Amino acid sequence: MLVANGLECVRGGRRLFRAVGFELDPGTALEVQGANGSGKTSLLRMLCGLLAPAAGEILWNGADIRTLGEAYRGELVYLGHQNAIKDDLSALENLLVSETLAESAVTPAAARDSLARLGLAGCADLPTRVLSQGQKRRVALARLLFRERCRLWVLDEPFVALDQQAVREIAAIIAAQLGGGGIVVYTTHQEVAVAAPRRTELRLGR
């Protein structure tokens, strides 16, 4: 279970939100909504332990995430605005490197299959600097296919720059993770139907 109690965010002397709280059981999707500047990305960074809240606490299975260290980070996948890929590496090399760093045993054949599933079969060996923004985003999102063991996915605008087919594929991947008992927190400005055993919304900036 992921629990947030009384979270407050202050950036540059300006309060973005306060008294934010929620409880997410396994199989729950939380869609975080709000205008630009309302603190959506800041909230996601808090959930990952990358930004300390001005007030409040975040609990994972009853324990404060600040005390859990690697035990928490090992349960977590975070995909931010930046794709975290190297332009000089191919799509395949980027995926293999990221999974090696995540201590995920992925073969080149499995990596190629994941890229093909996301419509990148013909781009696997190209340097990512020549790919479109949507293709680069799909290279980053391909990591999700190897992170089923991670019980918490935190995704910042996962559908941005994607065509309709890719949006449907990513929504299906997220739905499968939720169906297996994972928790997914994500932001989006698009109307995307994500199937989930339980789904809730949080709107910042009210």
Second form
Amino acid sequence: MLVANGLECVRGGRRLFRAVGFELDPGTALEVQGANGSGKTSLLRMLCGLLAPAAGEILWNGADIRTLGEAYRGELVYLGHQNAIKDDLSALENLLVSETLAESAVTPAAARDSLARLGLAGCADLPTRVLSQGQKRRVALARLLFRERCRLWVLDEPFVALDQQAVREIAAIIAAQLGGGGIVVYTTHQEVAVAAPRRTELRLGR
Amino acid sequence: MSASAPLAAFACVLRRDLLLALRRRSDVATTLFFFVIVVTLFPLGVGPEMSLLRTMAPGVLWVAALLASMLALGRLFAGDYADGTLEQLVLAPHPLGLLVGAKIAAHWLVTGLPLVLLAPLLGLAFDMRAEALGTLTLSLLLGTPTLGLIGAIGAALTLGLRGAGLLLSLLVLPLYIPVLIFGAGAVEAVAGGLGPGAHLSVLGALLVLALFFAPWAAALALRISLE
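Could you output the structure for the form predicted in complex with the partner chain, given that the previous block was the form predicted alone?
Below is the entire complex, every chain and molecule, led by the chain shown above.
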């Protein structure tokens, strides 16, 4: 269970939000909404422990995430608005590196399969610098297929740059994770229906 | 988590960074060329007086190696920072110091080790004697990893700042002084007929100290820079 209490975010001397709190049970989707600059990304980074809140606390199963360290990071998948893929490595190499680091049981064959599922069968061996924006996003999203065991997914604009078919595919992957008792926190500016046993919305900004 | 997991993560980052360096060979070449050019400028500027060149050689080679490795520091974390992979490294379920250590090791293998191997060749141009050349290589072998380790802390601290390059050199060069003194000192001691043992021991001690502390300090600095 993920609990946030009285979170406050200050960036560059300006307060973006204060007193933000929520409780997310397994199987809950939290959609974070708000205008540009309202602090959505900052909130997501706080949930990952990348950004320290100016006030408030974030608890994972009752323990502060700052004291949990690696145990918490093992439960977490974060997809930032940057794809975190290396231009000079192929899609396959990128996926193998990130999944080896995450301690997923990954083999080249399995990685190839999951890239194929996201429509990247023909370009798994190309350096990602020659791929389109949407294809790069798909490479980044392919990680999700290996992270069912992670109980918390934090996704910053997962659907950006994707075509409609890929959006449906990713929405289905997220729905399956929620159905399996995972927690998913995400932001999106697109109208995407994500099927969830429970869903909550959080609106940042005035 | 199995016992070999941290090792696998270390190997994974090391392999990735070496592979990236292999795909972008020009980055490595610029550091080497810089080293060669700086070293060859001195005989051109000072004139072809052999005894003078021989006296200057240890200092010149060491200062050039120091500047070259500092020049390469900017690339240590900048690429990963720009494309978001650094965030993923920080969020990986492993001690960040270990992963940073792997990055520093890869960085030294592609920028430090070639300097070490090239230095004796350049030393020949300064008419250095054989034992002095041997000591030069050994002192660089012990010293350049320390430069990389100390520099990593500076690179992590200045990550994402405007004018990071200049700030980095101001931050890191003073910390390089002990390595320079004992590194060049070892070669001068041999040239003067003394043993290099004491100097090399100090260099070794500095390396052990840096190996122990620098990756964790750099990891801490990275977390701050990412906020």
